[in-house]
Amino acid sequence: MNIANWLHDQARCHPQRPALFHGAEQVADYRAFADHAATIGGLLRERHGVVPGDRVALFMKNGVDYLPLMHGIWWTGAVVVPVNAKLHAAEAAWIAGNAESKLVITDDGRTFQNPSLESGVELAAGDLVASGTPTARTQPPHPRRAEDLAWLFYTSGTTGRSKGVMLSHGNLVAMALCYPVDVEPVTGDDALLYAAPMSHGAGLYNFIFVRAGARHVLPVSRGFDAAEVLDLARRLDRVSLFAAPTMVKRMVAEARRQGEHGEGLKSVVYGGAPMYTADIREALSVLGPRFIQIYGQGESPMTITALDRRRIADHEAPDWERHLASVGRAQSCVDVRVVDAQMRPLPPGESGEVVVRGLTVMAGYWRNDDASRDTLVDGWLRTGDIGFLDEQGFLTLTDRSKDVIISGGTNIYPREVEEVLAQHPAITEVSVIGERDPEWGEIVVAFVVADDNIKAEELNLWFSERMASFKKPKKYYFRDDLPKNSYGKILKTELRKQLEVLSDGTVS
């Protein structure tokens, strides 16, 4: 059940299929890809004493060595601990220590001089693949069971210390097999472009593309550059990628600037943060019907719901507006419910907490039994997201449970306020939070990035013409940008800190 078996099988059946690309240049076929991984597995075992079950952390930018390193770790039966390269070294050191990592692999092998790693944690450079003799091609990955730990993923930690999500080989197999059923089919002619961090969703999508013998494209920039993405799509054709909504907006702006329409792009799978309907409408108008939405969490990676390409693009369908505002229907490997505080299912149309159970749901949090008990209840994962299901099973998210604003005894969901404001042509970004108020309990406050000449009064007029006045922001704060974490999510925790010291820029 070792997930690396898929690479081993592909190398045996289709050794000469193109596999790894640095930009538009092929650097390895599937035989070489598997050789690299097997060699790394041998070096981890022989030089560093890595044994099955050990944790090996990767603290690296995207690159052509990332996939061989991940598969090499699995080849020897160890566990990948992916750490986002945008984190501070102190944050990465904490994750490596909390995971009790045997080894941390970085780009240069010289990170963590200050702060240092915990005693006993080794450090290695990411060029392991270049320093060993290829392992015999017939040697398969170390046997693993479905329940064995494979991927120890640390949450973004926007509300406190990160927690280690334990995902097994079985979890990863189930997640990968959902993709061709619920997202779109994959063939050997396709290519997956890793523009988002491979330590997260973009990296998790590698499995089904390996299974299909497809191409894996690592941008020369080692990150996201809208012009580079469009160029690679043109040159390689049938390119798919996972993108956060902020990345989609930049791609759309760049395509509009170049007068292009996304030639060569097969699909853009978006998720990880809210995509406002105004933004997806514009994306469709510029790039066409290439978009698929997924909703998931690290605790059930990429696999809670999906909204397919046809439903997103078919603006003539009678329920198009409603479906576009949703995150789709439950994926094939999970059950999804909306429940009240006592975990009782709620009827269609009634908002509550989204819960999910199925083959992709984590075993729990690493070394954190209290958090595991709070989050996993009778087999159901409590997502912390608020939403409602309709009669057809489409899920619409309204907010995180902790973000709901209670003003005058009435619940106001920031997402619905943001949706209205985001439609204003002058607004680039918006985030809505609640502020304590002696009269109302809380009032609605909006942080916006907008054209310099827009006034709060104009925004309130716009809002009042589209939504109930009691949901209207009582204050606006205009900013050049909004604080985000390393994955592009707006940090409402940081906005709340700013709000504590702010005293100007308000409107009643």
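Residue numbers count along the first chain shown, from 1. Definition used throughout: the rigid core is the maximal C-alpha set that superposes within 1.5 Å between two forms. As the structure is a prediction and not an experimental result, all values here were calculated from the model. Compared with the form predicted together with adenosine monophosphate (AMP):
- For residue 53, the Cα coordinates differ by under 2 angstroms between these two forms after the core has been superposed.
- Residue 496: CA moves 2 Å or more between these two forms after rigid-core fitting.
- Core-superposed comparison between these two forms: CA of residue 27 displaced by less than 2 Å.
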The other form holds:
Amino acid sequence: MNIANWLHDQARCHPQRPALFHGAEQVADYRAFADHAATIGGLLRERHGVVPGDRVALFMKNGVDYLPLMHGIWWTGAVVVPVNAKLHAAEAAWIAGNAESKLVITDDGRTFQNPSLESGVELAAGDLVASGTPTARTQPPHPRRAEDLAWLFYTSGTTGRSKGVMLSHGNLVAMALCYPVDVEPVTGDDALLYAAPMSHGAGLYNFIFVRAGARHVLPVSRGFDAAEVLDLARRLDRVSLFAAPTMVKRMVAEARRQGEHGEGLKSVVYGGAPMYTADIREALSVLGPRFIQIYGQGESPMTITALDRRRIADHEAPDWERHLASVGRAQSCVDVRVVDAQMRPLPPGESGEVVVRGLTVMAGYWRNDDASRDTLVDGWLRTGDIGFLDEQGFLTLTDRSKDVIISGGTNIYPREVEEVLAQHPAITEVSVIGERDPEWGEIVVAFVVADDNIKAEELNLWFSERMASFKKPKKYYFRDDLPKNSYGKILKTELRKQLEVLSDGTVS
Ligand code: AMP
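The form predicted together with adenosine monophosphate (AMP) is what I need now, so please give it after the form predicted on its own.
Next comes the full complex, and the chain you just saw is listed first.
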């Protein structure tokens, strides 16, 4: 089935239910939302020749047009390629090109030169959104099978290049159906607030709330502003949101500042990066029992494990602290195992790689058979995360086998940062790692061997001209050489030890 059927269905059964909100102001009911999507779908087909299976990239910040555009693309049977709006135009162009996108839709008329987009067209969202008249309402979404591609989710690989995770309509349906079973039930009175980028987790959750005929709230800031989130929750009531641990920390600090306790906030679903126990305790003490944790990755979107509200909040339960440090138990449509290097299951308590099999697991990476073969082994997805299970099936993540840096819930891959810095003529060697940070979880830091006279400011400028600023190193450590093993490979483990010593203040 086409995932857009749920929107079509809501519009037929509950046309007047409030659907889209710009801040606290309603801008569309379900009929208008679905009409809009169907009209966009019609325009894409008739004016731009989009046919089922074509890829259409969205390079946009969160906003009220995002959901109608996404659903409009699905209405035609085409595939959405959401691109994180924080990426540099060159990175976005690379993704759009790799996906062989027929169209790239931007929200502010941003254009990007991209030789690989020869036949592609760039389009400002306003052209589509403003020019349609609602005529195609009666036309249902183009039929799709469960295995047909719906969403190309671009993540980064350890090789430094993004990979397109192929998510089918069936994967998305399974993800959405797990939510009421494993996270919490949703009704038509609820609201989903999109404070994290809609190109990732926040956007993935839209289906659940469409299916329930609930409200979709797009912050006026088009991003995350803790005061705005608390204000919208107060005004709209029964508001849920997906938030990275960094966002939770900021909400807690803001609530504390205002003497607020999260009135109107139904639940905060957190995940995407480790949540430190001290932080979730603080969050519970300020905002109360409103938290649910999920662990997922693009390759099994939002759906590997979940830790429910009661387990998180019930501090009198005997295993509370242990459960709080875990990411919960397998969601209902997946099997989760911890395995050794030969993929053999390990007994409870033993650490190994977390692997997942089930209805949400991707079909593979777009046009990348080698990476697909390495990652999917006999139907099991190798997550690259290290952890252990207990007797009851609670999973605790201990480490990441890859060197990904997670800063504020966003994955940053050191290799691509290193490649940009390594291009600078004054730099001879570079290695990038994450440094623990109380606010961001981790920050990007670079160890460099460079000409004496080079300054951090100059490197920052070099970087800003080439890559998104959130990937820019926050600190540079200048060295005469970098530690290496006998094969000449730089030892990141040694660099991490150096950082620990530095933060102890023992050595400078
Ligand atoms: P992404 O594919 O961008 O969603 O990143 C997925 C990665 O984020 C996972 O493989 C984990 O390393 C990390 N992650 C996701 N959820 C959690 C969580 N609840 N706790 C700790 N790490 C997490």
